[in-house]
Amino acid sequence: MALNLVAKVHPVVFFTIVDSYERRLQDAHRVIGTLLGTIGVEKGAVEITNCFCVPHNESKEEVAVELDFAKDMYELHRKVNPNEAIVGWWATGHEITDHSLLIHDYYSRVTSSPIHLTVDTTLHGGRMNIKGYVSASMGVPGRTPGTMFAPIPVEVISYSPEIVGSNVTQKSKYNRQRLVEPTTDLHLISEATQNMESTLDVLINYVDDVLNGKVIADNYIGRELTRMVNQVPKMSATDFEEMLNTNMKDLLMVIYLSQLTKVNVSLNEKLTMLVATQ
Amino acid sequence: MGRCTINVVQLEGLALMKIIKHCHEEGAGNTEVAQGVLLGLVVDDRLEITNCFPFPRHADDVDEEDYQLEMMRHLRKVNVDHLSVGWYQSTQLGNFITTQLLDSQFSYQTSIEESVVLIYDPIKTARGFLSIKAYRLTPEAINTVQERDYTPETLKKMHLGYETLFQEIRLVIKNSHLVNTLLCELYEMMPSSEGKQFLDLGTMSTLDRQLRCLMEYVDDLSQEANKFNNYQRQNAKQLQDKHKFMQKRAAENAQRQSRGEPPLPDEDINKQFKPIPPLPRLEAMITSGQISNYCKQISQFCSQSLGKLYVAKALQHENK
């Protein structure tokens, strides 16, 4: 039970966590799941990628948890992604209670020290806090052993495209309805490059307090600046334009092809239909 | 069989991120698609998906049937919507559009009327711009496959052309409350250096596969135009010969009469000459609605490379 474990999440697993909870029954105040994923090769990483909700009951004597859902679906589970295993399990909620370690109890026979992760549904306190245990015992040598949930970090890593499905998302928080449409290729470089004149706007309006004495220069913070500003590639202007306009002609160049081809597809059309007819 | 609309697909967040989840898990190196089942509700003229799940890759040892029930029947218990609305399926750089596509898709909208496809393409999406769209087949197409007669007759009375096929429908992207709380975390928590790979102005790489894909299937169209040619040219000259058979039929009775002989039996002309069948134009179809699907994304693709190289132009200036 290393306590120097941390658990690398993906996104889609607090997506499923928090659907779950929005599904939940009524009169359940809490639900409770199984946390899929890969025991990492670097040691002391725990990489959660997937997860899925067990139904259970709770009340205040007695919690009772469907095993045999738990089971069928991960073999379900297993049969679309081999290298998936249980490595622990997730609850909503904002504190651990003696249920949980029932639950935990369980869990640690189906896989050796399982993670419990906590997502916190309810906001209590104004935010929505993630954390993640392991069990440790813990107690005098030689009495009954106890044991106590030891906190461990909790990092979010995803694949490169979950990245990019995560910022589109990320935009529906702007909006009243909570819809973001996906936008053209064209349109999310120039929402970058906005985003880019802005962030330089920033930088250029702390250079200019520096220099008329407003605030304090940090050696830091100029010597990260001078490296940004030498990490533009510095080419004679000639060469430049050369390697612009060639760029350029090229793509132009694709563009007329294509266009080409389309109107060559839908003549081939028109006239097969044209002369098959006849 | 009553027409019903759809306008709008709705996506929860969650599905979007099971269905990348799956498709970059399953992608990686091998060229077979990885599929599954969209789970969701119908309100009005609008298609939620709320929920999905992926379909097993080996199926040897699997009942395809069998695995979407279970599963259905598993997430019915935790309250996810058990009503299958469709299904999704990753693809390469647009290479989709195929007879397997038309078929899946017309069973599935037979089964179930509302039911889309949803194409996730994993490889522009690592490159950083997020690629997935929803299809329908057209009520034409549907009449169409459902004939199996693809000969041009049928095509011009069903005014169906390679455009017409599949008609896309327009998608959003829709959170709950709760969700956007989860996202405001997970916004503190995420590494926010990355995702700017779209940035990157060495694409051309990518364009170099397009155009190449794009140069097979120009190839394989040029081939279906040339069995037409030919089946025309089979078609005019059977023509001349039935011409000229029944010409010297006419010739030899009006010899026989002359002479005061019976007429020869006027034969059936057409067992002579069997009627070539007429090409079905399927495969055109497909291959022309591949292509000019391949001609709108290398467009997009071209546009956004080219306000890139604007990009790096500017900043070049502001360093002189």
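Since the structure is predicted, the reported quantities are computational estimates derived from the model, not experimental observations. Residue numbers count along the first chain shown, from 1. Take the two forms, find the largest set of C-alpha atoms that superpose within 1.5 Å, and that set is the rigid core. What changes on going to the form predicted on its own:
- Positional change of Asn83 between the two forms stays under 2 Å at the C-alpha, relative to the superposed core.
- Glu269 is among the residues whose C-alpha shifts by 2 Å or more between the two forms once the rigid core is aligned.
- After superposition on the rigid core, the Cα of Ser59 moves by less than 2 Å between the two forms.
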The other form holds:
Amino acid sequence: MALNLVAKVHPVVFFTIVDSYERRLQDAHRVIGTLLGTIGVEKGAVEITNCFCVPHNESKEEVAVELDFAKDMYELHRKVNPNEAIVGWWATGHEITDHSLLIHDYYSRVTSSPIHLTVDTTLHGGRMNIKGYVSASMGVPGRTPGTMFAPIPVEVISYSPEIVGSNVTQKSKYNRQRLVEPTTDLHLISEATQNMESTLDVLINYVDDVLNGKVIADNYIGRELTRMVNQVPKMSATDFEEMLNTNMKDLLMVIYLSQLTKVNVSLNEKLTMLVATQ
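In place of the form predicted in complex with the partner chain, the structure of the form predicted on its own is requested.
No partner chains or extra molecules come along with it, only the chain itself.
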């Protein structure tokens, strides 16, 4: 695995890591676990889609990892999703400890060139830093080689359902009870439209500032804007409005049918209970 590798992590991985840290033993200062994902889907990238916690005991002198537990958990995950394989391991904290090399050596025997992901759940520096590493050999030829951890880029990617779940989860920040009520599809469409409008306003202001010479043009932003514009289907305003109205009618029909189904199920339950009491 090359040093120019990119680790693409899904949000569920971070949720699992934080949850494992919150549920740790009282005397445990950090938590470790196994990373699951796929290799080779995209060239030069490893997609990390899942993970699980592995119990361990760690002190200044030694570290003991429950390897049998890790093997059993991996076999259980394989039954649910056979496409996921071990791609590395994770640990909480903002630095690599002396014991990290020993744990990394175990995962090197399980998979080729594993990724080591660190998540700073202690918020060292005021934020939750996320870093990725791969091991690289170093030393003088003819001598015993050493091992160092080389940093690699870490990107956060999401499937469409994960984006919806992450957006709903963020709303709990504004609720004292940290609860969020589910909303209707129409409400979600309205929120998405408002977010798109606000984003377009920021983008238009940036383009105007670049054209007026107030901001220096960024080549990367320009290429991304060109890519997005080329992805927009070329159609007239009338055709776009007709397509939007058709999709809206389909959505309303689905909502109506789902509500009708709920009423039928509720009516069936009440009739069943009425017959049972007689």
